Every structure is written in C-alpha cells, then in structure tokens.
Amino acid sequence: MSDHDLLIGGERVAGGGSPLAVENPFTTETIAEVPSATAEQLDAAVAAAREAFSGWSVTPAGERCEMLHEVARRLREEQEALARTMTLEGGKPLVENRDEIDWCAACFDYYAEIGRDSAGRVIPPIESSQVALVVKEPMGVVGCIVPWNYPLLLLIWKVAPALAAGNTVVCKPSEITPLSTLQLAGCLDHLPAGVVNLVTGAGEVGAAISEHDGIDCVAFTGSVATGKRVASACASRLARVNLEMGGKDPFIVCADMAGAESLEIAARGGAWAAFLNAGQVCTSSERFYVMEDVYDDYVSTFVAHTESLVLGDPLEVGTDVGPMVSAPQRQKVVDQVEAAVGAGAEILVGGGDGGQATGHFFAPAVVTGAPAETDLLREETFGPVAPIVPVKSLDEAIALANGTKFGLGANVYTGDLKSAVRCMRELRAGTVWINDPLTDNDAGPFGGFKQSGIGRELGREGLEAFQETKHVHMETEIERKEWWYPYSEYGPTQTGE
C-alpha cells in the first residue's frame, strides 16, 4: 500500500491510469507521481458508494454525527502532517495550512451536530384526521470535484454536509494538489467502506464523474468555463448540480475611513484579502473602489504595507507570501498586468519574481490607472495583483461592484451605518463583508450571484443541497372521500336553479 494509492471501497488501490507529476512550487522540483484512475476503477468507486449507501443512508443520525466527529478528532491530530504536504505541493504558507486543516474539523464538527438537528417539518394538514410531513432525504451518491488552492477545505465543504444528510461520496483533487487528499483516507478509515472513496485524475476523470449515470449530484468548485461543462453534463441526465465558481470580487474604501487608524486597517484589511495565499483564493479582492477623499492616503499606505511583504520559503516562520502554484497560472497574471500597462496602468510596487532564485513568485503588485475595460478589471486574476481606483460617491462605487459578470464576495469598509446598511442591499454577492475581509463562516452559506455560482456550500444551506424534498400526506381514518366518483352524487348542480 502507498500514500499515492487510491481509496475504493474502503481499499487502497494503486491507480492504473497515467501517472500525474506533482510540483514543489517553491523549489519547481517533482515530488511525487500519482497514477491516475482508470475508467474501470472510477467505475468501482461509484459502485462501491451505490452499494454503500443503502446503509449510510438509514444509519441513525446520532450515529453518523459521533463518525463525523470522529473524523474532526483525526484531522487535528494530523494537523502538522496534512498542513506540511499541502504547502509543499501547493506553496501556500504552512501558517495558512495549519489554518486550513482547523477549518476542516471545525466543519465536520458544524455537519456532525445539524446533520441529527432535523430530517423535516411538520406541516399543517387539510383535516384534522390527517399528517402532514415534510421529510428530507439523501440524494444518493455525490461527486465531489475540487480545485488546487484549498484541497482540503473546499472539498470538506462538501463532504461533511453530503455525508451528515446520509449521502455516500466519490472524490476527485486537482492534478495539481491531489497529495494530500490521499493522504486524508487515514482520517476516514473508521467510516463503513465505500462511504468514502478518493479517485485521481485530470480533467478527463473529472468529465467522467460529471457524466456517470451513477452519480446523483456533482458538488464543483473551479473557473466558469469548466462549471459549464459540468452543469451542461449533469442537465443532460438532470442529475443534480452545485456550482461554486469563478469571482472578481470588489473592495470599497468609503470616506469616513479618514483617520490614520482607520486608514491604516484598511489597508492591512485589503491587503490581505488581495494577496492571502497569493491571491489564490476565489474570494481574493481584486477591484478596489476607493473614495477619493481618501485615495491617496490610502494608496500610499497600501504600498507601504505590501513593501513590508516577506516573500520565500512557504515551510519556513516569517513568510507572508508564498509562491504561486505553477508557471502557468503565473504566466496568466504577468499577461494580465503587462496589457493593463500597455493601456495606461501603472504598478507601484511588485511584480516580478521578488528576487527569488526558484519558484512561481510574483511579488505581491499594487496597480493605478488601469482602464475599466481591462481584464485586471473585469476577469479573475487568481494572484498576488490590487488595482486600486478613486470613485467620486458611494453610488459610483456600488455600480462598479456589481458591474462584472461575477458576484461572489464584496468587501466594505466604513464606518457608518448607512453606507454600511446601503452596501449590504445593493451589493449583488453571495457574501458581503462589513469591515472584516474573508473571514468564514460554518453556519452562513456560502456562494455566488449572476456566474459565480448556482447553490450554497455551508450553513443549512449546505446541508439541504445535498438532501431531496419529501411531502407525506397521512389520512388516519380509511374512510370514502365524497368527492371521489361517482360525480352524480355530489349533489345539486350549482346552474342557478
């Protein structure tokens, strides 16, 4: 048995498939290679979660709630070991890691305690002889497609619920990051085999989830493009589908936020949200609208804090910013920046490697000038890049923010209530952050507007796209209706007579 190996059915199984390198992209060096699955093998996970679940699925609540726990346990305990691998396949700092991985088990732990919440509602009946119920129930089997940036908490975002509402699941990480996702079967080992099963694999593998007659519902995170394909793929069967997808999420610096203190936070504020995890997050905030009241100030003190940046060796204390998961995901914003300053922008600060010997650095770029109808302005960046741009009013900074295709995330500071209260209205995305960036929530869905996204991942949000709707109609007395035929003897007909 390998790390590498494939979980099916509650095996380890080599994948038989082409093997699939595995880049450091701090040292740029192969790691590892993973088989991938074959056709026959992802064909036996899904029936391994078929057989499974006709189990899984009448488990008893509190049973399934004292697994899921179980498995929030084993995720803390290797912590250090699951965070460590990520941030050498994925180049994300190992603090944001260890971050990550309590995430994990705090939603596990979330899941395990709404999963045994409720299964319904009891709904007012007709008459008083009868019931009337509201039952929810598992789908089946859930494909679970998951991209490189947090691979194991966007895919623990879809497990825990699936498998909280009785579910069964088959699992595909990206190419790019698949270690640690194998390395999460060790975690799961106590839950009934085939419950669970991890397959690896491209863009072929993950075609084949979305279109397997076996497969109930695909949960996708990734970029429009491919959201497409899997929602087109799961209409053509009407399977059921849950999209979470690309952003270009706005960050609006009201008038108010003056003062040197408040200036400063929000600042700091949005340069984290800019470049966390090297601006590899869907939720990055790639628009800023400043009020150009404050613009200046605030410019000048964004660039003194992205200057302060510590760039270098994710695995080691005092990195800020890491590398970017691969040469051509770096490519894609050097060619973003380079047209937006070939139309008028101007980088302030950044760009470039950062003066790193090894590694898909690009230093972490503050940008002015950049026209509206730019990409750095209108499509997903996906890296280490804020364009900053003043707007006269509120109203010129709303209409910018939802000027995109996008809605997944804004982000707001200021510090009155009313413009407070107006963003929280008008602003068209899935979540709305009121002076403090990015920060999750289990309890509050999470998801987007317009081609962001269709569904919500957490909450109980969450936990219902995962289940069916159910209505039950129990008549206690069995009894002739006196409506049923024959209709010559519901009396008088209503002619005026």
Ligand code: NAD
Contents of the next structure:
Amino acid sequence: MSDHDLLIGGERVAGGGSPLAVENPFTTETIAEVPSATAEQLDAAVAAAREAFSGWSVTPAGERCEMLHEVARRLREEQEALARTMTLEGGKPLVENRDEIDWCAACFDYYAEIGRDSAGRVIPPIESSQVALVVKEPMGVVGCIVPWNYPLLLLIWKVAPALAAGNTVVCKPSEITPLSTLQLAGCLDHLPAGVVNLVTGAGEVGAAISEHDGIDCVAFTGSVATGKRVASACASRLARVNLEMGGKDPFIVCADMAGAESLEIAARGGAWAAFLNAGQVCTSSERFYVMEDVYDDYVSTFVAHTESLVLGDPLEVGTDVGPMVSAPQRQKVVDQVEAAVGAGAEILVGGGDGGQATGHFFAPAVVTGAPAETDLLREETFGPVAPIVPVKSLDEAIALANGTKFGLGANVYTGDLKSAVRCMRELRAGTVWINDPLTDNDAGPFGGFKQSGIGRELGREGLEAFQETKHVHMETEIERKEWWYPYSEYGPTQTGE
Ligand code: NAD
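Return the form predicted together with the ligand of this protein as a structure block, the form predicted alone having already been given.
Up next: the whole complex, starting with the chain shown before.
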C-alpha cells in the first residue's frame, strides 16, 4: 500500500491513470507523483458509494454521530502530520494549516450533533384524523470537488454534512494538493466501506464526476468558470448542485475609525484579510474603500504594517506569508497588477519576489490609484494585493462594494451603529463581517450571492444542501372522500358555493 493510493470501497488501490506531479511551492521541487484515477476506478468508487448508501442511510443517527465524532478525534490526533503535508504541497504557513485541521475537526463535531437533532418537522394536517410530516432524507451519492487553497477544510465542509445527513461521498481533491486528502484515509477507516471514497485527478475526473449518472448531487468549490461547467453538466441530467465560487470582497473603512488605535486595528485587520494564505482565500479582501477623512492615515498605517510582515519558509515558526501555490497562479497576479500600473496605479509596497531565493513568492502589495475599470478592482486576484480606494461617503462605498458580479463576503470597520446596520442590510454578499474580518462559524451558513455561488455550506443550511424533502400525508381513517367521483354527488363545486 502506498500513501498515494486511492480509497475505493474501503480498499486502498493504486491509481491507474496518468501521474500528477505535486510541487512544493517553496522549494519548487517535485515531492510526489500521484497517479490519477481511471474512468473504471471512478465508476468503481461511485458503485461502492451506492452500495454503501443502502446501509449508511438507515444507520441510526446516534451511531452515525459517534462515528463522525471519531473522525474529529482522529483529525486532532493527526493534526501535525496533516498540517505539514498541506504546507509542503500548498505553501500555506504551518500555523494556518494547524488552524485548518482544528476547524475540520470542529466541523465534524458540529455535524455529528446536528445530524441527529432533527429529521424534518411535523406540520398541521388538513383533518384531525391525519398526520402530516416534512421528512428530510439523504440524496444518495454526493460528488465533492474542491480546490487547493484549503484542501481539507473545503472538503470537510461537504463531507461532514453529507455523511451526517446519511449520504455517501466520492471526493476529488485538486490535482495541485492531492496528498493531504489521501492522507485522510486513516481518519476514515472506522467508517463502513464505501461511505467515503477518495479519487485523484485533474479537470477530466472532475468533469466525469459532474456527468456521472450514479452521482445524485455535486458539491463544488472552485473558480466561477469551472463552476459554470459543473452547473451545466448537472443541469443536463438535473442532478442537485451546490456551488461555492470566487469572490472580489470589499473592505469598507468608515470615517469614525479616525482614532490612531482604531485605525491601526482596521489596517492590521485589513492586511490579514488581504494577505492570509498569500491572498489565496475565496473571501480575501481585494478592494478597500476608505472614507476620505481617514484615507491618508489608513494607507500609511497599512503600508507600515505590510512592511513588517515576514516572508519565508512556510514550515518555519514566525513566517507570516509563504509562497503562492504555483508559478501560473503567481503570474496571473503579476499580470493583473502590471495592467493596473499601466493604467495609472501605484505600488506603494511589495509586488516583487520579496528577496526570496526560491519559491513562488509575491511580496504583499498595497496599491493605490487603480482606475475603477481595471481588472484589479473588478476580477478576482487571488493573490496578496490590497488596492485601496478613497470614497466620499458610505453611499459611495456601498455602491462600489455592490458593483461587481461577485457577492461572497464583505467587511466593514465602524463603531457607528447606523453605518453598521446599513452595511448589514445593503451589502449584497453571503457573509458580512463587521469589525472582525473573515471569521467563520460552523453554525453560520457560508456561500455567495450572484456569481459567487448557489447554495450554502455550514449551518443547518449546509445539512439541508444534502437532503431531499419529502411531504408525508397520512390518514388514519380509511374512508371514501366526498370529493371523489362521481361529481354529481359532490355538492359545493357543482353549485359554485
Ligand atoms: P478550479 O476551478 O480551477 O478547480 C477546482 C476543482 O475543480 C479542482 O479539483 C479541479 O480539478 C476541478 N475541475 C477542473 N475542471 C473541472 C471540470 N470541467 N469539471 C469539474 N471539475 C473540474 O479552482 P482552483 O484554481 O483550484 O481554486 C481557486 C478558485 O476557487 C478561486 O476562484 C476561489 O475563489 C475559489 N474558491 C472558492 C471558495 C468558496 O467557498 N466560495 C473557497 C475556496 C476557493
């Protein structure tokens, strides 16, 4: 058995398809060659999940609860090993990957309990002799397709609720970060065979999952372009779909943040929201709208803090920002920033390789003067760049914040109650963070407005995303109804009364 084996029907099997080269983005060395799943292996994984569904879907919720808590316990036990693997294959600082494992375990614990808490609701029947129920049932087999930036968390946001609802899953990690996902197998081997299946591969395996008739629901996180392909593949066979896609999150700083201490907090919060995981977060803050009264001080505080950030080996304690995940991903950021500079923008700090000898480093950058129509202020950047724009009023800030095709998250810094409530109501985004950027809550649904997504993960909504709804109408009196044929005997309709 190899660490690179797939997990199909409870067995570790070597992938039979073409190999995926996994690069360490800090050293740029190839650290593994992971074989992809063949079409037959995907079929086998789907068949195993279908077979396991018949038992898992009727396993008492209390038993499923215990098994999901056990996954959480094992994740905590394996935290260091999993976090190291994620750092080696993705370049995210170890400290952030340790957090990621904590969040994964917490998510399993949350859904372990939520999954046994309710199976629907009782509704008032039409007659007193009747019972009426709304029953929540599992959908069947869920295909989970995820990106590389939070390889385990984004997978577990799907797997934990899907399993808690009684579904079985076939999971595909990104071709860039397959190692940590395959390493999960050890945290899952107490589950019945076939309940969780892990297959590797690039886009063609993702496409095959979306098109597979044996998969009832596809839960996808990734770019808007790929999400649209998944959506249309699912639409053609009317499979259920849950899509979490890109963003261009705004970050508004209100004039009441003028005090030095408040401004420092809003600048540090902004830098963290923009540069966390080298800006490769779907909810990265990518557009800063700052009231004119505090603009100059905010920009200088932000720049000074950015200059203090430590770039380097993501495995080292004290590294704030690691490399970007790959050369092409870095190049996209370079191109977007260069285009903005060509249109008149200025880079106040960062933007080069940060003096690093190896690795796909892009030094966290603060940019001002970018014209509103540049891609830097309209399209997802997915890199450590904070463009800051002065605004005259909260009206202008909200209008600009809402002025893109995205609507994933939005951040606001203000101590003013009226401004906070206006932002809460008027920002068109799936999550609005006021004075605490980017904090997730297992109980709080996560997802996007507009092209940022369809459906929600986390919270009760995240469980319902993997449930079908059945209305059960039960009559306890077995009797002929007066409104059946013949209508000649049915009074009210005949007379129109
Ligand atoms: P991507 O769309 O290129 O790939 C995502 C996954 O889809 C990968 O596993 C990939 O192999 C697979 N895939 C590729 N082509 C496919 C196809 N035709 N059919 C089905 N699957 C296919 O995205 P990425 O570069 O891995 O990740 C970055 C993107 O993910 C960014 O746009 C980011 O905003 C988004 N993202 C969104 C969220 C969220 O929760 N909304 C979270 C993290 C990342």
